[in-house]
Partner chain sequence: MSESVQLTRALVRPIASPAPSGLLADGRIDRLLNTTGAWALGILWLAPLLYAVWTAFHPSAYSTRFDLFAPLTLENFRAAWAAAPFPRYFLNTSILVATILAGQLVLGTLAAYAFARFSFPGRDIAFALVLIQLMIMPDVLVVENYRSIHALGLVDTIPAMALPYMASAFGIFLLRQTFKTIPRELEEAARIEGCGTLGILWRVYVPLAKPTYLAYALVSVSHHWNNFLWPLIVTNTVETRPLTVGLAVFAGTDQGIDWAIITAATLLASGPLLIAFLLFQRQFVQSFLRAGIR
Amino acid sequence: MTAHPLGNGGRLAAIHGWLLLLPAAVLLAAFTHYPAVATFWHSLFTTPRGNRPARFIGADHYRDMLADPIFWTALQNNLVFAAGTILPSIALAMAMALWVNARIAGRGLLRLAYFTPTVLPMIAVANIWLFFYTPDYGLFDQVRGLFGLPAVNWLGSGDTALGAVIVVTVWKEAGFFMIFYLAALQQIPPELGEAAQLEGASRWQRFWRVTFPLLMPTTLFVLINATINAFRLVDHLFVMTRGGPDNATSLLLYYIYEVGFKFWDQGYAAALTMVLLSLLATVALLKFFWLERKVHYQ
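Could you put down the structure of only this chain, in the form predicted on its own?
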């Protein structure tokens, strides 16, 4: 009789491993997978109202979405918002980490100053920046007035509102991402940079050829988090613009909130949520399977 390739000890180890994974797997299924499946199921039904029960309508919500101009505006705004926050916040975080990792006077205070916006609630950050953006009396218009420039309604104009919101988000997130880059920089052996310097490499060459490749695991992690944040951060919109003017700052998640809780169309909100989940899942898969090949872990 042939013995099991794992043997009794191997089977017990496998069972032990699965039991250790069970609590996390249960939580993941209960709070991630089940809500996603339930959301897709609800997107196929109308919203129950009073004595009228939910009715199966199939893909009607998705067909309505294709003809919804506000959805396309919110999606376009979100893509612009993502493009304006992801790369600038990562680049700024890396630059700040490189600076505070160097031997400079007041390094501790500088790190504290960079990290302080991260610990502030987004609502508090939005109120601070409201003071900066207030027409005529705000800090920006006060500075512009010193040069004889006219006041600008930063949040009331469709040309500047989304850009103003992007600036707030970059200011809030860069300090948080800086912590990860700073930790990664402190793990890089200084001998690598010294060896490159002895070979005659310039400061830029040392960064591009030595430091940056070793920061790629951190960059991948930060890039995924920045992308998720670009589609989930809407707290500041409630204080600063409420999606206006004329939906100029309406992002996809904020539009989902309005449809689900203001207009009480939960079926359509569920369909919008599935589009958002699909978009994030596609981006995450592309990053893991494409960028993973460019990451050096040693």
Contents of the next structure:
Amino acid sequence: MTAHPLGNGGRLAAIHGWLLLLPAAVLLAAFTHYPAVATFWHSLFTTPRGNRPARFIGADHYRDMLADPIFWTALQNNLVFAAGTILPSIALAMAMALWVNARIAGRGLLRLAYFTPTVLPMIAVANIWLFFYTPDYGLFDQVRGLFGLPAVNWLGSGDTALGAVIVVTVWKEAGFFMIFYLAALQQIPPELGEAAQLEGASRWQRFWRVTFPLLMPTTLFVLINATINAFRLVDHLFVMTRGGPDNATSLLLYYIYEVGFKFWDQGYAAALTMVLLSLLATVALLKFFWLERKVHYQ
Amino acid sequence: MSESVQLTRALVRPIASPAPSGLLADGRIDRLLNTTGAWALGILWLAPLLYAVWTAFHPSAYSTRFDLFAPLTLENFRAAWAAAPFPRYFLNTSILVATILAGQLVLGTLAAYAFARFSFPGRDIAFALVLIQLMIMPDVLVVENYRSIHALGLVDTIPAMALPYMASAFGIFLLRQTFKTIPRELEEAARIEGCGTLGILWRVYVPLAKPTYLAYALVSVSHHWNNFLWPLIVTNTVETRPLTVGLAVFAGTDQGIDWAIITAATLLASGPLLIAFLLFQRQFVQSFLRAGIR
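Got the form predicted on its own; could you also share the form predicted in complex with its partner chain?
After this comes the whole thing, all chains and molecules, with the earlier chain placed first.
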């Protein structure tokens, strides 16, 4: 790439480049970089209240956090939520894409059915599912009633609430991820599968030996997105459970919201946010230094 | 790899077409199983929405009772529309979505052009800093962003909801990829004809990136139409609240309201996007695809 005498290489071009970048850079710095750094700084101070200014307290918030049972519950719930949403939604997305990509009756309608939850607001989805889960009247209990099974308070019982919330999330996400698999599948030359078939490979073998490895980059991309979503999606909790019963469905970001905007303890909320940020940073580092290397074998 | 594909193609085509009869019978069962599985999942996926439609269009007596001859009604929609300031919420959401999109397109275009076609000291570091936002989104920085918005005196305004999302790493990345595929010769031709930096951007790059703009716009609009947590935090009046927050407030506070009306309100809130999606299904799917492939 040679620099154009008047164009993109010289000092003038450098100034132009920075000027073009400036508006976006200012907003990015103000609402992504600054808050990430400020979160750490403010987590070392008490929350200013009335005429009492913020006071430096070092790691006190972090010490409180270690002793805070709700924090541990929320963190544990979030890990269960991540495990319960990531793998099922990826597996379902892959199955959906394989089906919709094959010659199957009613393919267009199927694709529509799978993808529709993606365009609905999570709040709306939560409203609909809340009705589903209603004891006695909801669809679940009506179906159970047909088999003579008793009503269950799906969202009101600590044993089932988190699972119920996970199901809703998988329903919402799988169709979105399907799209990426569909794109990847359409780029695989059919000859590869045909060649494997000629060599006597069964459908199952063909999937695991040919298709699955070729989908690996997509799986990685979807995996990263699903992981970020597992720590970001909390909208449905506001409608369905409010983190209850007894914090059984509280996730980290939801707990941060409660601490920061219901109890107005922003210092402690900043410390909690640091945990969330370090989890996301770990995901980012894993992506760049480990997974990125593993998929480039094809 | 392409060589081996060509080779396989040449080898496979003539032989593969007549499948051995044993395989065919096997394939038929296989196909039946697959079709059944696909449709079982499809019905499971459609059921919640169909159920919502049923509830919303029938009197509440039929909310949980299926009767083919149940009378249809629009009463639930009328009641929901009258019970909460939905017209205002629609307006707020529309303004919000348009503001964010306009900001994202302008800022993203400028920044993407800088990254794609200019070399300046610090460019690669700046680009890496931009990409951080893909991992650490404004969604998780609500505590500090609220502090900033409060300090700026913008709490409970539409700019407050829009500002954190206006510079989008995703948009910048997507447009940069597109700009990089545009031949430099076009730019040089425009330069010879006397176009300045912004003129070239406007006359050469923007028109050629139209499909990317369309794809990005669809993804952005559907994302921000549905966004909830940040708007919930920075708004507290009817005058600024978007639909999602309005819907949550409506469904959350009025315990006396029955399911038929809440469901009608839910469909109202998701309606515009849902209808747009049903009408332009192909474009939606293509857009999400285009936006998702990296």
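Between two forms, the rigid core is defined as the largest C-alpha subset superposing within 1.5 Å. If you're wondering where the values come from, they're calculated on a predicted model, not measured in any experiment. Numbering follows the first chain given and starts at 1.
Student: Is residue 33 among the residues whose Cα moves by 2 Å or more between the two forms after superposition of the rigid core?
Tutor: Moves: yes, 2 Å or greater.
Student: Cα of residue 24: shift between the two forms in Å, core-fitted?
Tutor: So the C-alpha of residue 24 has moved 6.4 Å between the two forms.
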